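Quick heads-up: it's one chain on its own, the form predicted on its own, in structure tokens.
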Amino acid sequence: MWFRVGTALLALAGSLATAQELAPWSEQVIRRHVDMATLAGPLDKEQLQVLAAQGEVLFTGRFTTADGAGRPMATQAIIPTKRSRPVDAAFQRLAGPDANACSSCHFEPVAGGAGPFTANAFVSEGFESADFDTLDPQFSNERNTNHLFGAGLIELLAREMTADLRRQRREGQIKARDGGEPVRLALSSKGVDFGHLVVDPDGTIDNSEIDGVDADLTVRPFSQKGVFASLRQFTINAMNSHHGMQAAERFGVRWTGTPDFDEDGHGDELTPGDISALVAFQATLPPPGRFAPDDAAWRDAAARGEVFFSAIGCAECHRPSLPLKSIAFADPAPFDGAGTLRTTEVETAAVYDLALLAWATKLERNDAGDYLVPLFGDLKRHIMTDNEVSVFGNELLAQRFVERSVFITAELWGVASTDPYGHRGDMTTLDEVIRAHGGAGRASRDAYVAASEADRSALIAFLQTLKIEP
């Protein structure tokens, strides 16, 4: 698909040229690197389709050692970190590499989807301590694979929420400075409350009352703990961790002083343009939708179940929709940290206007013109255990300073297509995972358990209509 070259595609197609043409039987997945310099400003529909198609090639391609797969002298850590000794095996289920392709784990019901229990990943604390050779839960947490459908909309929501929270902080600092006395301000965005800040006149900030977001007020919507701010950051991490494919923007000369940090004989394995293509593929995946059952009894039960879902408080965290002002996706993103390319580090960011895509026309809009993203989530972290219901408290290792009992609200769109459930993927039914809710979800869980069988069945009937449509 990405070899079509109409007038509008010539510049982008030309950017996919490598130093030499590869034979058709070459065992390399990456036949052409995307030139980041050609990705600036708004892409038209055809250009976006071409870029996303190249991203799909990279997402579904089974990387080989000819591409640079494997990392004999590099760990899976987010910060480029050398191993203490060369790895003994190219593939293993410990600290990776543990998959040939992104779609090796993200494949149900189609590429970009979720994964079964057998596709679980083993996640370390994430920064430097990632050179281990055991599955002991003291050193790694076992995590099920999430789906990526609607991921572009999720990131855009997070960006707008981050901007809202930081604006509120700035306004509080100005008010405290001008008024000469401390200001306690409520933090909220899109109807989701994130606690409070106390700002002193000298600019000192007390973060102790912040709830569900990091102290830097960056909403990080990706991973089950909510620790990654962008698809770009998530992709760079995963490419190194699971495939041993290093992105030049983090593992290249700028940060490590060498183009071949993992010492596998292949330098600059993924260019910034390649990462952009992967981001474009994920960001343009359509959001999950509502399945309309042919069975009249199911339709009736689902309607009752949706009402019951809200009545017992599930919708307080699993919000049916959040408003989004713009669906123009700028890449790279504005709020990433060092080692992930940011908007300020390129002359002009590329813009993927999701409104160009057919699925965007199906998004509802409110009276203000905002798009209503039907995610059934709130992009906020919550404590999910208590002294009586502690099923989700089975991890021993904190990740990125997020407490072991804290998880981001799982978006329920697509939930009917992505069993098994729970962060470990060890719950086979929706009934099980609802009953496992403690902490912030305890009241709703108790109401569900105490309800009649008919009400519980109706709620399941409703959730079973939230599907990923291939």
Given for the second form:
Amino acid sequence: MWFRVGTALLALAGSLATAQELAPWSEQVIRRHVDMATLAGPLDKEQLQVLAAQGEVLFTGRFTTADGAGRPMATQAIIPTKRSRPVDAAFQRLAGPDANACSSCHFEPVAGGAGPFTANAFVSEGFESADFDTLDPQFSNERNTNHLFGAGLIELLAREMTADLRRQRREGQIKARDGGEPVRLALSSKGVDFGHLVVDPDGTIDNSEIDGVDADLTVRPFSQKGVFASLRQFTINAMNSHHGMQAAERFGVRWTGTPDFDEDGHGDELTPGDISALVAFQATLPPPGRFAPDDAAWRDAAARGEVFFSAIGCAECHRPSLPLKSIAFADPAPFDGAGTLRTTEVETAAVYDLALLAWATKLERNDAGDYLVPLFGDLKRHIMTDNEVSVFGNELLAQRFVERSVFITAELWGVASTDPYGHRGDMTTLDEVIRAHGGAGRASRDAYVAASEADRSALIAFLQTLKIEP
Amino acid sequence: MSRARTICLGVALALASMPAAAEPAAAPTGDVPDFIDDAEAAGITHAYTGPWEFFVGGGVAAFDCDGDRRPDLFLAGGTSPAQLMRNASETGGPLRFDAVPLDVDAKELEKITGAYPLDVDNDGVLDLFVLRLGRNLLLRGEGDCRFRKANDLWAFDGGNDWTTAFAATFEAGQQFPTLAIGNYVDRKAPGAPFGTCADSWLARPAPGDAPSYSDQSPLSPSYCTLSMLFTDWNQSGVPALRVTNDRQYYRGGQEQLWNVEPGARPRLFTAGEGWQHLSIWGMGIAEADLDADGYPEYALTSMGDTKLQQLDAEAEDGLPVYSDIAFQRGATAQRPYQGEDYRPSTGWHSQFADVNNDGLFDLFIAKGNVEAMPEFAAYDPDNLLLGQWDGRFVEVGGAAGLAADTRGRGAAIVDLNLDGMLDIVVVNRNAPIGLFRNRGVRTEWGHMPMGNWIAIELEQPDINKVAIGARVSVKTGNRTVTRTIAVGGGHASGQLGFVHAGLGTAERAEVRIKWPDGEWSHTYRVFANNFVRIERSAPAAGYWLPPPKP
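What I would like now is the form predicted together with its partner chain, since the data block earlier showed the form predicted on its own; can you produce it?
Up next: the whole complex, starting with the chain shown before.
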């Protein structure tokens, strides 16, 4: 736990939760549902800490059937989808539910962290062949567990980038309309280029030159593929997929006609307030930092490695930092679709001001006052294979319209704490995963391979300083 | 229609006392959209007026006449002049329309009962078929909402009947559309109006490089038709002509299904082929494939109960045998759902659409007394039946703000302000039109959006550019919902433009098109809450941006 909840805060928790008295020995994880009505506008520090602590309880709790865990008649799909027949086994590694708690996989070095190969998840749409108990890759992609430290900052960066890209599109649209000529505009945000867009005067657009972002210009920063826009969206997906805990805001009466879509005898298993608590916990996790080794040789090597990292082009995608204008995290988020509570569905969104947290004071700022988020990423998708180096193309299924060979740039912050590597978690060393870069990473990879042993070692020394230090 | 309808009274009263009506009204599980009537504020003052001949009709054509993709409106007026209203609504804002003068003889803008948009000459600009008491009109669209009468240009006589229905299709091998023109009572025949239905007509284009409709053949017998629709009821790829007729005036008539094979004379499906005798006060046809089995269901409005027809699962394959599932599905809508008038309803325009974007078809029915028929409800509000996940429909017309005390006739369900939520235009007899803007779900603090959606525009090269007859298949997860692009049906009202589909919680969809010639497209991947364009053979769907909000 990254902060302790005192007695006063526990008392405050009562005001955030709906009353539900349970015996101390109850086998339920959810002792109180969080009341969404208490979450509007900016939360003060205590309120935020309490909410995040509630979220940590839900993140680390091993859900039971008394909570509504399990989904006997629903698949793992992100769109409410019925099974064709009751499930044989309550748990199943492929189609899920496959975990008791979020922290069953996200646990290294602490809750909210990454997971080893044993904690891999299996990604399938959940629409076809949902019940097959097989690891055949034609039915699912195997994915290593990402860490969530700094996830709030990541989402905020993505929101600002989405807003930038859409603003550029709107400006191009107006220019094309007013000028009567097609406009070819460059899409770019925070120094990251996303290709071009051609807008005709009548508003039709040619998106064939868009690069690294979806055609709706929503930057989706989460998952190895980069296909989820918000922590809230991903949380709802994961709660259903991995635990069979269904959020009312997607699986409830409004969208399915029943409060108990999975037919396990429990309705509205997770309230919007519960999801907010989970989001608050994840969004407030501190960003990974830079470990300062006691060993002078390591320090020297890391310094040389960081220079080499940029020199061979790694930093073109693994950007050391991206500027962020605001670290006020509004929840619900502005760019989600129906089925994930949207900003437009509440009178006043809650605001988790990350500046209230101690770790925020450590974030560097540029001359414009922007926070510099040291993610070592660009929140952009790239083709990661070519004809010669195709290790990352080891999947058979596209995911949510993103082809097999395409992945979002892995943020390297925390990489020293989150081995193994690669989207499948099947590479045990940094050297292996660097050598696996094809496609957009090929030139840098080749430079690394061709470099001296000393330079390669220095690069590893640098990467080994990017630690999660909760 | 103004004469006493004693025949129907017993039947209608029996329906009005059906058990379902006595049960407490079911509550919908999904979002109930909140509509506000913007007509007056939008600058539209229009009513459908006139004597007996205009008790029926009262249609609206919703289509883009100036190339900005905002739906414009052509409103039939009966004895009042028809009006063309250019849509000047801001994206997502209140509705606003400007009247556009029509360069058509003023007399010919009167006695209009309805209108349907279509592209007759394949020039990419929508034209209008205008239904009249007297000579029908073909108005050629010239862009910027300018129209020119093209009856002579296209050798279309227009007739001198009381036209109340229309449908169009592109038959295989034809460059131009085939027109079906539905007529009502022959007022000049001996013994009129009872038993004197005028023939309806089928106008096929003559061979050549320009439309020519000099060759028209009667669809005889005709039974006082009030709606007709080309529909591929059996997935044969050759649409048949479904016709609904008003039993008030025919003698020995019934509902009809014409087999319209290319190059052959139209032929009625017979009892020997499974077609079952059904006699109703047929006013409007709506089509939707509710169960996604590839075979459409039909909602037929009438006096008293609405019919909801589904191919009978027990019948021999390939026969047009239908069972009525309206009662099981809660869609009979046989009497007013609110107020204290318990007399049976009178239904007119019917249309399936997803007005709350939950991914389920909803059913709108325009309602209203013929004029002052004492056996039927005087206060007869329009219905909005929300589709439910159990396959039933639940009435929400009152909660949605649609329960106006008007005599509804024709209608269109169309996104007028391009906000992704369908609005509703209703033409009323002797009263201002209803221009109902969908504001989403009402809350204590304002309105919130409903489900995700997608709007799809199709384009073919050369012939049938707007792809009449195409089937649009939208897949989200395991669910597939199909819509057919059609010109016809409803009550004297037609629309063309974006095909709207609610997506519920899906943020992506896979779209496939079965083009009118039967060829399936590959799968197009699209993101929700966008307007997309699919050009035939294009590798990917394009997007279209509505004008930015100021």
